[in-house]
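Encoded as structure tokens, the following chain is the form predicted alone, with no partner shown.
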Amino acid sequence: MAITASTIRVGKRYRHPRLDQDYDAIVIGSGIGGLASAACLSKMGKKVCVLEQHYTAGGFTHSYERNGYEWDVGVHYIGDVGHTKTTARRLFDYITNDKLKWSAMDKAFDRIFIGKETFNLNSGKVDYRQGLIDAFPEEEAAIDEYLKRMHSVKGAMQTHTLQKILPSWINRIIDLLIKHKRPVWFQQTTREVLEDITDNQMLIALMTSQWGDCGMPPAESSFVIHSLIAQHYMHGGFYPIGGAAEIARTIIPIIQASGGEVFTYASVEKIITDKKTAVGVLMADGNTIKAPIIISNAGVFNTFTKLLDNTLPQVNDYQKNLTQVTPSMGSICLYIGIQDSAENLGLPKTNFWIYPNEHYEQVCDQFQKDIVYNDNITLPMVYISFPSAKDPDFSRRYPGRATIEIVAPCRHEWFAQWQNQPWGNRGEDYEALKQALSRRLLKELYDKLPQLRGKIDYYELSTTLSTDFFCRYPQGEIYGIDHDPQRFKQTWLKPKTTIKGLYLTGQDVVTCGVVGAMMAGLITSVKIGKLQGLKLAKAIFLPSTST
């Protein structure tokens, strides 16, 4: 029998009488950044209350079930977890007590379709490099220079992250010491760096073919985020065994072990301040919860424009800072269910990235002009994921069933007229638009896997309005704030705010993605935990050679 919807709902339903009033910390939002912060603090002996407005915990790592199928909404694949010595794997193991298990994808974890050309990105540094050289043998020197520059950015990013938790006076000294050592491409766009290496546009398109993982084409994205993403997956892609919901499910017991809890249906209206100090939260039901530490995992725009009192002088300063960053791209996602197994259907453990041609920015520029959707619009990118093929436990939970997800960029303006309509009842015009978009995405699927034509049992489309309703991102932004070079100049994007008792975590603090947000959770807890936090940081970043 297929798993029911209720069994993949993670967290305890909020009721005010169920709360204790002696929490050491409150976390707003149960995305991986919030859960990681709470779990790390719990291991320091702190009692943490996590508040999630959705019906299930996990943020973009949650799963949902409908019509006998289960999908993830954001955990399409994770990198750097195939070996217990990587920082990402050590942190996942730490916050789950080794309970979260991983399954490797195919050797060719990403398949890239650029116009009529097809390429594979292969796992392992040697095979990754060789795959690029096999496709472009005359560009071997450029490829090696590319890999060298990415590696240099990784070291610079470690210092950049460390500076987010160090005192300002120490950071000033570090800045003086590294002023001439930090690579110039740390503040350049991806395209600027790559066109300094090669003028082969198809090679550049292949090297930047994962730009959908940060939502910005190479002429706009920082080379920092490009390098982090490419190196993150260089050792292959992995998927949580048991589905994406296993992430929250395995973290929550760690939070509960110190008396804490993760509550769902728990909508926070305001952060309460007293004499410029954050002291608690006001809930949608009118009740308050107090704690000396408040951690916002709600994103910087929500935190400083919706959750805080505008009369606080610090809030005005942060709102000025917000003019230096912009919300990231929105997306549509088609969730597909088929009454057959992934094996029978020939579904791969490989992601598909589909582009109309190698000129990414030209397509994106035209796309940005299309305020109203029509069937002739060229989508800049289409991504196809096969979660039921990636998860070896899926066939046990859903025998004889398979799932597919198709993601593409969209314009929030396409859906804005229905923004104030109730979820699930936005009218026939809205549903007609969703059907048109669904047909457009299915066309891409059938083009690559024609054997699936006529076999789909169920599908439904999510839009930017769905992202807003479930995750409180008003423009449907899936990566928080944009990862352009300007973003990495913002010294205020760090865990400790200028409001006493208030901290930030999540993908706006370090970088986007599951691991980026989780790392933010770690450094937030390190900053709060002081000496205990330093011990935790050492355990994760500098493990003993004997372990």
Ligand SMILES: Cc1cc2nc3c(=O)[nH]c(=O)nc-3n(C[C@H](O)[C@H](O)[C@H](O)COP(=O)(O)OP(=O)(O)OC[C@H]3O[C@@H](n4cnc5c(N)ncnc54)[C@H](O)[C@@H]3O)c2cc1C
Contents of the next structure:
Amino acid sequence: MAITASTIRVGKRYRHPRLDQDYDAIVIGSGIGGLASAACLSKMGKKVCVLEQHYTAGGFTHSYERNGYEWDVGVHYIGDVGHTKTTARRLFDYITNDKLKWSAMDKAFDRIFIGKETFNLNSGKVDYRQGLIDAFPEEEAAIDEYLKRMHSVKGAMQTHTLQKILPSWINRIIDLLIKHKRPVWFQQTTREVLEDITDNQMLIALMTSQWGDCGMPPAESSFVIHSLIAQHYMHGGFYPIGGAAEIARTIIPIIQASGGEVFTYASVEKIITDKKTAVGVLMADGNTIKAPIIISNAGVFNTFTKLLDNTLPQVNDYQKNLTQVTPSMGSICLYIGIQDSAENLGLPKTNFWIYPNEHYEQVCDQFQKDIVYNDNITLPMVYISFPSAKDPDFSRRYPGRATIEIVAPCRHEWFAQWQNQPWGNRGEDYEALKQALSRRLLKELYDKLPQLRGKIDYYELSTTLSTDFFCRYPQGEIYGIDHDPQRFKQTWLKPKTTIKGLYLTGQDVVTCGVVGAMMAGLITSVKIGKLQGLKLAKAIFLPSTST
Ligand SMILES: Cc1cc2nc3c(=O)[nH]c(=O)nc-3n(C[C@H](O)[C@H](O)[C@H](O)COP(=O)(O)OP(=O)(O)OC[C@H]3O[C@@H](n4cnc5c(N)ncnc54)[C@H](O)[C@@H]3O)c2cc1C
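The form predicted together with the ligand is what I need now, so please give it after the form predicted alone.
Next comes the full complex, this chain leading.
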């Protein structure tokens, strides 16, 4: 069958002669944080050069094509974009000139399987609450208290984010003013807050059933990230029409409109400094590119342990700061192709979250003990997503085909011995391990959707080594640094670094998630743009009062 899809690779292949020499800013990495900051700066009239080491732009928002199928990598669903009034939607519309379109998932956007129990999370504040109450009628008061606490965290988070771009003297005043107003649960783990509300373990398990969205079970995650994620999806899940690659595809023209470009195959080796100021980058091919502003979207570990020269005193300080944070969860993902349509196969626009039981931490603790994989290890969580069902444009691009993705946490140690082997050629043992893991994940799929048995045409598994190879996370950490309470105390996680001219953006600055990383892109450009930045912030956050 002829596949009519056009190539989904985006960005322009880097060759040094293709570059201009008068960029206002260089962005290292084309994740959504990097692209959003580049687009916002471009709209301020700046000429921005984005440098991406992968063969396509987008970071975790990229899509890839193989054997006549297309899969997304880190975009299964996005919340808060169903209404043009939300900040997330306004920012997406701003950086794409309204070109990116969204398709709503089913009313039940997440289906939760905990042991033998099944629950739905329904979109809309009222239906979301009612769904919890219908499942646990005796817990109505606890559920309302839970929703109230989450709401208060959302407000506190706005101030927390604003503080990342304010001068430290203003922050000191704010801290004094709000010290007693910030809810205590801002510093607590999710489990601490929920155990204070109810002792119903199945209800807690349901409330925290999206823990895979930040990669930490409730006893470890901050209640801040829990609340942000739960509220982010409360109004439903959405998927970009045309697939995840549409995100970068619709942002890039905005960057080009100001003379900028997004280059792929463009690996940055070092950030060049002169008199303690960042002045450019050294490329892997030995060429240099100069600009007065350098923005790193490569994550804090890469930025401060690989890209900067250790002799800079500030780098030493940052390396000490890095001891306060930890890399997040690694994952495996099975990418599946079927020669039939999502409609014929009955695939839902609903994500499946599958848990062996409600005691998430016990399973995770056991999981942490096994540094060598064996089939007896209980997977703490398995997540199944049906992208071809979510994308109304998929059947036009790939008629008579469907795709499924299955994600599960894994230990980087399972794969570490092959880290230095070349991609695509890591040997038979590695392939055998991947086969064992694939069979394991397929079993979960057939358990939930037995009609798919015998229908699968193609599958392949990614590991932490794939995440490192394609997105440069050395331990395959899919959410950057962990989202425990400690993370939210790190005042150095902000756009402006102590190295003049160097800025940070992406999921390590505000939070993980496409919208979290995109918000970092916004605040990084607001910080750089000064007066223009303030106007931009006003346009995004207070549209009715902006000109
Ligand atoms: C399996 C998975 C599922 C997910 N599901 C969802 C979801 O459903 N919804 C959601 O909202 N979020 C999801 N996420 C999280 C979300 O995708 C990320 O939080 C977000 O995209 C991170 O964006 P970022 O700006 O930090 O950059 P990243 O996407 O991390 O990109 C950083 C880029 O920098 C590049 N880079 C690094 N070093 C260099 C260098 N030296 N030179 C050049 N380039 C370099 C990398 O190649 C990479 O492309 C998921 C993530 C994963 C992995």
